[in-house]
Amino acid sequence: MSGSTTLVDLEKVSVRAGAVRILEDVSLTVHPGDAVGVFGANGAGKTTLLRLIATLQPPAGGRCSVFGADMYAADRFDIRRRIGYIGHTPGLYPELTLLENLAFVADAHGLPESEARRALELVGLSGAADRRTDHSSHGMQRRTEFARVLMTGPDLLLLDEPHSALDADAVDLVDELVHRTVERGGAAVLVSHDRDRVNSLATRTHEIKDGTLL
């Protein structure tokens, strides 16, 4: 993997929504090979931290770079192709089939549709490829997102409560995604309430409390 050896570099970063403080003085460095677990109560700022790193939430202060790109710069969105983000709600087009969702992403990455079909097969959804997303269960939609990550091979994997409400096979898929990303020199950041599961994956962990990373 080319580029900076520091994938994420946050120093005293703050995020606000109007007058409301969400994150304050957050510092975090993520290097290739890291699997970072972040724990905290609901509303502590875990999801906002992931969205910040994913370029979905702008910082309000502090120094913030991802893959060497300044998060205040206009070209910060160029790094999104290197990030695999799976949030609480599946980021899929509901009116498209599961295959069409992956084919759309494959095309954006210069990959053939056959790679989308292969990815669905890897997560056990080859028989549901032509099912509309809004007619698919939550678990199937999550598996489709896992398939997207397997297909695109991001350098940075960001997972928000990845093990929540999954069957045993799907939980194993999450662990495989983290291992694959880290083993090829990427990194993962997982926010979760499931301490036991994340502790088994993480190279280090942090607590986030009232918007501050400890």
Partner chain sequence: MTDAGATPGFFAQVMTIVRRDLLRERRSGEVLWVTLPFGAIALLLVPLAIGTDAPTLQRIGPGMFWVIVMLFGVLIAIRQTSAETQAQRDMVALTGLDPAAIFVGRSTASFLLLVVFQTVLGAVTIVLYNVTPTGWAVLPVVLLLAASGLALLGTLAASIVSTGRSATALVPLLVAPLSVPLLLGATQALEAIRLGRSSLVWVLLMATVGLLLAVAGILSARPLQETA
Contents of the next structure:
Amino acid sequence: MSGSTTLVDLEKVSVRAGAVRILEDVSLTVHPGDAVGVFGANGAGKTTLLRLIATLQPPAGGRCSVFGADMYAADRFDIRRRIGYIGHTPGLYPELTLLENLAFVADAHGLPESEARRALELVGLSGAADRRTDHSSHGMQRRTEFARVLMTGPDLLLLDEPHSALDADAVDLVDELVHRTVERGGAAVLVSHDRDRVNSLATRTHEIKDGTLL
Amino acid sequence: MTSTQHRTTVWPWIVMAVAGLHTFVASMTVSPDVVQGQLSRIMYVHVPAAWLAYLAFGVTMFASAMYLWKKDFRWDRRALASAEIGVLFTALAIGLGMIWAKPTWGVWWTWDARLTLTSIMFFVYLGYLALRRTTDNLDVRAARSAIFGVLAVVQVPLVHFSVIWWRTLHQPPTLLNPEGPAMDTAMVITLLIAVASFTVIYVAMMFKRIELARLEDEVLVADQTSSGPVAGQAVTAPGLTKGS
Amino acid sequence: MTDAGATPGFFAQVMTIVRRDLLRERRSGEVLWVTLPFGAIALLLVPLAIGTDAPTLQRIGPGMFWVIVMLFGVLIAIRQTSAETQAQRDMVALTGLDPAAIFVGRSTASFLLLVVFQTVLGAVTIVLYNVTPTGWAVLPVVLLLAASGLALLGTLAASIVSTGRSATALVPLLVAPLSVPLLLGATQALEAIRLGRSSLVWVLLMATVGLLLAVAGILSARPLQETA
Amino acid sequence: MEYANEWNWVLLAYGVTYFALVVYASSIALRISRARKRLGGPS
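Could you give the coordinates for the form predicted together with the partner chain, as opposed to the form predicted on its own above?
Let's see the whole complex now, leading with the same chain.
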């Protein structure tokens, strides 16, 4: 991808849930190579901001584009495969094994199952590949989510509280994921209530407060 | 800020009362049918109720389609109001049909095609009202119920034809036709008056029910904003600012 | 991106969803071990309440079969949508799968499970009610049309209802009245054959219902995903 | 069928109709005034 494109461009975007304004006049630009940290208290609108960028949360007003295309006017299905999003609860099917969960995503991306196996190895879960998700610990499920993102190799990485519920060596995974993405010319946005963690990873930081980006 | 300064209208209540009284007087003074006797008077409330059941659901479908097109919450409230009133009149039409059938045929219920269809429609729109209760998010609620509103009406003709074909196949015993032999002119006129009056009642009810829907949406908005993270700040109820 | 695969075509996307749904069913066994026995026991309960004389059972057998297929089949069509979490919905949305393909895939998986459901319950009906199936040429067509119509209707209703708050109880209420053309189509087509008449109009009715539902589901898939 | 018996059915039908209409209209009125109270506006 060319280095000059803007990956994310939000201009005075607002988001509403029912009648409540969750985000108000948020403007944010993310270029290739950026690792943007956003911190704020619980309920400040961090998750909503991330879901907005991930095209999962329709805006109520403003202009927003991802990869240079207006994300809500254009056909967004091709945009979505280039986004790697990890929410704060794992979106895995409990009755499937960790590998089967990843294989489904690989299938949807047109990747062979061997990619799923390799990704599990990278996060140190090759021994637990055939373990049912609902028999796995929360930490293992988080790692599986990291494996999913490693596997699809997104241009835009969106992490919601990436450090929560992770043991020490898994924290390194977050770093590695961010560095990999940025080195490839992609960008990362991570939100957290933990200012120190964000500072150590990010090339620039913002604070979000009462739905406004400072 | 939410506006609570809506004028309340009184005229629909008066219209309802006058139209209701008018129907009553007209249908009680007309002379009874030769064959059916006094029972024929039930027709003057049964037929208008059945007519309104269909009209109301037609309006719900139209309003649902309009909402999907315009994304204007006023259409969503019209669809809701009409569905709720429609459920009332459908229940009435079925109930009155039973009250007429019992002394006439000796049974409360027959598997007449139209009766079956009407009762199925009743449940379809009960489902519509139940669907609206599953979320407090105005956008989601409006979109979902509009899609169901359209889908339901696409299905109703199919239900209609299948039920009719089903009856034809089984050759139902020809009972006394509800319309009876050729009706007396006075009776036809009375029936038309009753249908017109009931339609007026429907329109007046729609006005009040839509007013209620608007207020309920405002209450919902007020509840959500008072407990929300940015309480009192930048609250706009979708569609409310467009007036009524 | 060098390591990303080629975007799969519509049919490949449909198959992805079908494989996922069937795998989930294999792991959870919800249809095989819960819904199917439930339907079978319903067929067992009816004669206990109505009476067990052979002529009566033979007469009501086919009808009972269809009523139970329609009422319990809905549970198969909605088995997963109703339990889906927001995180799972997000994950699926971000795979970039076309919502229309997801709808078709879900319906197809439910269709296959419904065919199994019908086959087993059909056998139970034949055994318990001593029914002799008629119309060997039309019967499979009717079974397949009923399964596909019910699968489409259930999938569509489930995706309309899934708004985050669980509303499992509501879907059967939405589906049951709208399944009337399918129920009548299935029962009357076979009845027509028994009486030596043409069943064409009923088969066409069922096909029309299925077609309309497929179109409605594909058209509404994107708007429904956008207002999740 | 005797005369009085027919009138009973007619009265039942009209009773049900007008009862339902009045109850429904009242419920709208009640819900409106309750909503207005909640919103703190004039009722």
